[in-house]
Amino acid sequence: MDVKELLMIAIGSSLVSNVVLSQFLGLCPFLGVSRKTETAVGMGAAVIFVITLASAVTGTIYEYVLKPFDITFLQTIVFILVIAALVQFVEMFLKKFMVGLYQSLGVYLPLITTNCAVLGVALNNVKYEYNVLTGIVNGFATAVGFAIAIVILAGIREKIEYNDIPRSFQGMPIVLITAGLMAIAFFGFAGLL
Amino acid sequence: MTGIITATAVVAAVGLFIGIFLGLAAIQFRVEVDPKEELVLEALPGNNCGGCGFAGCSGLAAAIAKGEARVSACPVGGAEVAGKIAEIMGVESEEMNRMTAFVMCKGTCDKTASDYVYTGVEDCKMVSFVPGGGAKSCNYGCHGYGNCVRACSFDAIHIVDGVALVDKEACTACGRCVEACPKHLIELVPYTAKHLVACSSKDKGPVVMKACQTGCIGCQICKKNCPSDAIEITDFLAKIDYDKCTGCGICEEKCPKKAIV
């Protein structure tokens, strides 16, 4: 496994195929948090640090666990019962010895417990047959991806706000066009790799 | 079959470390909290509504803990939550007023007079705009359009006969209708209270008179009658002080138009 090999996947799981514009996971948050750009780099900064943590959690229980045993079908399961987990269990730690941190990531930590994204990537992992090294590298360029998303939305829709919209796109349909028109630039990396 | 007992083995062996796991963690990483703020989040009604203006019931506990909110700063709890906080933190329940909202005008469709038909926007803001501040011919009466039946998340306040009216025992005292009123009829009264003046007209008798039935003229014969000396006419305008009021009732019995109730 070569840094080569690390970098693409770094690319194309972050911009190529984007968690969110192309693969359609995680969309609740990016829809959600993205009213103003200083939440959306809380809950993307708390994304990366959950996935990355639960691509190495998840591959390592996968790798030592599920495939000895035989029982890899269970993966969806046992991954959800471990980032739940495990995001109890960061929580916990944040709050006792970096409460700076626990403070700036506030609500948006206990809420990517729910986020499809983290299982997702969790499964992406195991689908196209990521070592335990390799799942962590796509788990943290798939969540710099989903900061990447969410900031660029919330960017937009800061000046949205000040827009004239026709009263029937007003609110949540204008954002689901701007994020369609995100999903279709970001097809625009395609041939990147 | 054995790959079913593995799986049941495996996957309640995760489950039981990750709750073992869990469970010391819990106990490693205890931050201490304020054992107060506990005990007063608990006595908390847990609505999380934030009429207290703070951040959920959790944001209130620990301002209460830190004497940075009053006891009775839950405006849901009343009493009831005050004594309970009180008694935690180890205050005397400052005397805790339960308030109620009362709108200050009575003045139903059969009682006052319109100078026109009104048929535009139903909302008391527009209306406040209309010539004649709408339709009523009593500029200082309630619209009965329902700005502050919007505002309330209780469901305490409705339009009855043209008139908002408050449900006592629902109203929460959270101050929303009062904002919400553009002719500002409405205002936080004790719960206590027995008697009110259920009029806000400033005009003089005569222009009482013909705009409402039952509307306070400023005849003075409520506060000549009053035996504690509670009541107060201004701008034409009888106000009852409720620190002084007794509650006797002369006042509701002598009052000509029927405005005191």
Second form
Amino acid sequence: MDVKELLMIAIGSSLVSNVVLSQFLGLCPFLGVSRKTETAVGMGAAVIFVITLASAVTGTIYEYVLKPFDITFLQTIVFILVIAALVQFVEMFLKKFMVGLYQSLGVYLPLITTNCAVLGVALNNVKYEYNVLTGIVNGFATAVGFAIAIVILAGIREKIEYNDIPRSFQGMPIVLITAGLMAIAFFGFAGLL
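Output block for the form predicted on its own, input the form predicted together with the partner chain:
Shown below: the chain alone.
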């Protein structure tokens, strides 16, 4: 695969097929952690790290362990275990070195373990028959797309917090409407590819 194809995969994964806005994976942290921009940036960085590393590790395990031994039927279980271990590593790292971010993420940090976007990327890498390098590029770009979406939503939520919103739309309804409008806006990137 040449650089042009990798770039097309990266643009497609981050903007056109945004994991949150077009595939609807990872909605729990997307909606839950997007109240403040700083927290959204931290969550986006953690997701970038976890998805990229998970893509590398799961791709390697699939290519060099599961396929040669013809035990690919175990891929989902193996991928879940790998993702859970990686999230524990990230959680320990943040707890030790970034206490403020660890506390602001709260319960949503362990939710990365159950974030279907992480598992979805690993399974999509297998489905599209990406090699390890292409899977890493796809995972990184997908995670960047998640980070872009969550930071944009957090910025919008900070701005509309002080607006005069009708009572029936206050809270989560206006957030869901905003996310829907963002999805429509991201659909405009489909013309890039």
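Heads up, when I say rigid core I mean the largest set of C-alphas that superpose within 1.5 Å between the two forms. Just so it is clear, the structure is predicted and the values come from calculations on it, not from any experiment. Numbering follows the first chain given and starts at 1.
Colleague: Aligned on the rigid core, do the two forms place the Cα of residue 90 2 Å or more apart, comparing between the two forms?
Modeller: The answer is yes; the displacement is at least 2 Å.
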